[in-house]
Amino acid sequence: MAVTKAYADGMLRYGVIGVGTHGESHLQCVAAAANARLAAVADLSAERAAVMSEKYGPCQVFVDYRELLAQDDVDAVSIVLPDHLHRQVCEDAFAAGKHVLVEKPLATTVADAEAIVAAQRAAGKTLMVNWSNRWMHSFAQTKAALDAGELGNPLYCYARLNNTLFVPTKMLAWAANTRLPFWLICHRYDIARWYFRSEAKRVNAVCRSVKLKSMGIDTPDFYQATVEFANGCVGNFESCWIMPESMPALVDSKFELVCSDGYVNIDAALPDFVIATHAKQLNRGTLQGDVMGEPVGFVNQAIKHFINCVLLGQEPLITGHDGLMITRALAAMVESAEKGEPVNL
């Protein structure tokens, strides 16, 4: 498909909400698109905000995103801001004429992600959630072969995925804003989602709350959901964020498909190489960060996705409907581990 004429000079002139760890992920990839341009970041951290302007752009700086959306100079944003936050911004963003591109989960109700799905089409923008684990290479092979038959039909899954204590006790001040369905499962969830072609039918999840409460942070230390789709298809899903931080990597991930005519072994975190200093042994990978000053990797290959679809007219990988419909089943982990009993959709 051509290029519109609303972007005849390819390029997309782009917009970063919130600027932290991730959000910094998104300003170098975007800063090293061929197709885009870094047009603004906002950040409540006007610092923060004037650092990574000078070091990724320069562009527009403000505090209060709103006055990001309202640059004619701005056509598509990120929004990379904690997991319970993202409702009301991408309302904002839909309303001010912008494409999306909001960081995973799609929303931590089914109330918000239905308002964001609807903003969206009543502007006709692009929406995409940022499940960029699809552009794994293990993952997107996978479901190659998948497609070309090679595996038979999938039956079942086991997918884990785990972070360090680091993670709700230093990385995100908001932890006891999400839990581990929205946070880490998601993740997993969407994979196996991908791979299935169905959607869930029913989930019976459990959840502990002892490390992080002791600590005062409200919020369970781990879930193990069991779920069944509708076309009989069953994944199980655990994650847990209070591994010790001595732990090589900051996640732990392991993902196995079990299919009529085959099986698949994965492990995400498995590293091509490991650096081991007096203080620690690191398994860095390949799976993202970046070479030569270049950002490469699962991240990157997402982001440009998402350019490449609004610069195109085409419709994303991930769509709103996806978060939607992959929000209504995380929430009913969460439901069903609080009523202690399954809940069916």
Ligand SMILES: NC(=O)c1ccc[n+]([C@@H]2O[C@H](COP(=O)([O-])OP(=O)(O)OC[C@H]3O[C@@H](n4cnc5c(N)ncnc54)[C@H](O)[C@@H]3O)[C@@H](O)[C@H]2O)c1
Given for the second form:
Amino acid sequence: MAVTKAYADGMLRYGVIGVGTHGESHLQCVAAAANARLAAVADLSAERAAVMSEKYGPCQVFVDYRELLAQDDVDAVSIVLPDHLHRQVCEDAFAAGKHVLVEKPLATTVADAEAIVAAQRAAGKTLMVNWSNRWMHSFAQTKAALDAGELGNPLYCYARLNNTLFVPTKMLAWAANTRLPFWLICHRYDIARWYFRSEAKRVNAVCRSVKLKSMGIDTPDFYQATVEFANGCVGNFESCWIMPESMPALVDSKFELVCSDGYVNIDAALPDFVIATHAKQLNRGTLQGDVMGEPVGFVNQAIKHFINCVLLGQEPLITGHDGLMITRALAAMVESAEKGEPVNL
Ligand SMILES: NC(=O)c1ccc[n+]([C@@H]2O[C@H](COP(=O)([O-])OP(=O)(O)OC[C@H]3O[C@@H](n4cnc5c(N)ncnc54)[C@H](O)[C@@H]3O)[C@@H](O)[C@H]2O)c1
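Would you generate the structure of this protein in the form predicted together with this ligand, following the form predicted alone above?
After this comes the whole thing, all chains and molecules, with the earlier chain placed first.
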């Protein structure tokens, strides 16, 4: 691998901002990467940051992310903060000359997404939005089959991505600050747009607030959205996060793609093996986790892709432009559901 001169020793010096549930996945992958070194972590919770530094470091620990960004020995950062908090930290990271891997969604408003892309262009640094599901073998192989012309032209998709009630009530302290199009639908919208090679033209969505509202959490229980793309493709997307906690898995997922000469059916969340005790199932499937201590799966591959792109000076598979176009469609879903009428883009 011929790295750019800036990284003559072939190592990317890495910081992670936000080391909550998913921030730990980033730490695990960076710590295991042969061509990256974890230099620093930052989190508002000093205790959590210290625990993560001890587990995946040693590395510097900050409560104020701006202090991390001021470090000369940090080349790139993962920003793994709540959905609605990405803009300011991305802008500050680019102003400090860092490359950025920002978690999905890029932002929760079009104005925020535009500001992040403008900051990246002004800085000339790498920006990747981590729609890591593209690295699931099922979605990646479908893309390869489409690109090879084996399925004909894509016509429409049905995509469902659900969570159990555990997620908005116990896992996320900030569920009321996001909406399902940004938290879940965005994963499948990214896949559909990648397959369709087109942008949303007309978005018609509905949502309802019953269960979470009754629990004092101000965000809808479910969204259903129909998106017409400029080239005629149609995507149907639905997500809820009120499935019973007794479901076999936290995630329920289904993706169907109908093409002029083919059909694809993906149950992405189903593990392909079972390890059961009397108390619970222990298997995490082959999509993520670790094998013999080494991180494996789509999250690891996505983060490796970002590290390699920065070192090689290459554009990542998912750019700021992708993030902005996807944010436009997601924001239109929220707007359409609020207004009760379709939104034209
Ligand atoms: N790609 C994926 O598959 C995937 C999976 C899960 C989450 N995510 C995304 O990752 C992001 C984080 O989600 P999560 O589940 O880890 O959330 P989380 O609540 O578990 O973690 C967020 C962390 O950010 C910290 N934080 C908040 N404000 C901060 C600030 N100003 N400075 C420093 N630290 C701050 C919190 O203390 C917390 O530790 C979200 O955007 C989410 O959508 C992506």
